[in-house]
Amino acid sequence: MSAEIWGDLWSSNRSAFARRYMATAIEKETLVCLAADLRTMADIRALITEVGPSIACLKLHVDIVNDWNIEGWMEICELATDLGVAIWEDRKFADIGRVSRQQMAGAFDIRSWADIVTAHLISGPDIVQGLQNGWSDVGREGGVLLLAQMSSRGNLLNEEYTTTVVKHGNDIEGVLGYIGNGSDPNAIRALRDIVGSTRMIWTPGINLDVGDGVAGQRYGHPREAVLAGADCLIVGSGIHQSQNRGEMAAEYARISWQALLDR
């Protein structure tokens, strides 16, 4: 069944934890990722709770939450897990491999309880080795997304950042996938194009309000997106800032659920 509703990127994708999320989003017929960009682990945790049935991965920001501490996080962490929920620290990890590798342990211990970690790749390839290190280093495994195209506006990764992002990534092990722009469709079939069927593709900048959002974002259709080419969709205040959030992220889960069916 895996095979027949993700194609090619079930059989060529190389990374085990890209077919763990491929296996989950089948069994919870979902593609959505919530960006939960809260201040208080409390926020956080309810926020799973009502929402988790309908997720696949939480993206996180630990360095914004103003109330954390390790053994709460831990629990939230872990009420994620039980839900059958990936944890994604979007930490954007931009420096050499030795000291991304020391950023992943550190006071926020990010190796110990995140499953996938972001980065750019302008350091150079070794980057992803060190944030594996870091992983292994506590015994687990986690995938990184690598930063090919942004959403907001005036970036600056253009077309040839993004092509040789690609070209480098494409080979490196440990690479999940890529950050593409989940804003315009168009953006995306470019990326696909180009990352062929080896790697994912999860798109930001997603809303049933399409247009502009504060602080320069920009925000596309959910079915738009999975149909040109996105396999994780990345939604927040469109479901975090909902007035029922476990009924809006239910429809964002059947919205690209059937579009990847469609796809």
Ligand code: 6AU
The other form holds:
Amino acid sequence: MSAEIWGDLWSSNRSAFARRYMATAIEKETLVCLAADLRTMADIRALITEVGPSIACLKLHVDIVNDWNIEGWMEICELATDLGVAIWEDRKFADIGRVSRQQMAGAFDIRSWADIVTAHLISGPDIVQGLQNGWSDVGREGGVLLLAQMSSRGNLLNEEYTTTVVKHGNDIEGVLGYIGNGSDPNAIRALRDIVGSTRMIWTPGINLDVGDGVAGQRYGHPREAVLAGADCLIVGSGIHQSQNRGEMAAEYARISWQALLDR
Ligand code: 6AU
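Output block for the form predicted in complex with the named molecule, input the form predicted on its own:
First the chain shown before, then all remaining chains and molecules of the complex.
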């Protein structure tokens, strides 16, 4: 069943976290990763509770939360665990390997609760080892998503950069996949061509209301993104700014799942 639905991605992917995500997606019939970009822990908890059945992953930005403390945060993580979804901290690491390892610790102690983190490869391949060492320091493992493209207008991740990131990233153990530009199906298709089937493509910049968003964000349609090669759709405001968040999340889930079956 899993291989039938995910195709080569299921058999070729070496990352335990990618497989876990793919299994959850099948179980819950959704490719939606919720970007819970809210500013208080109570708001994040309420949002997760409303949309829980429709999400396959939870993405957080620990450093935007005004009332952060570790106890409240662990409650949020427990909610995600009860829903069977992985926890992704979208702190975009970009430093040298040694410092990235230290940034996994610190006050937020990301290494202890995040299953996935995001990184730019701009500083070179050792950043991935640094992040993996961060997890090892507390006896845990995790997966790294490398930014190969971005959804924001005027970003500097050009085609040559994208190709270089994928060339290196595909050789690095611990890379579970790439961030692609969900607002542009052609960009996703081009990324899929070079990524192949050993790594996943996760795309932000997804909204049923396609076009320009606030502050340079751009949006593409969820169905188009999956058909073009996106394996996970990161949806933030499309869900958390809607009138009925539970229903809207279910709608994104339905569209993403049907598109995967059609793909
Ligand atoms: O759906 P939105 O626009 O409300 O939220 C999009 C989410 C935000 C961004 O931090 C993130 O996706 N994001 C990323 C990621 C996931 O790494 C990369 C990117 O290029 N664009 C982008 O929006 O939480």
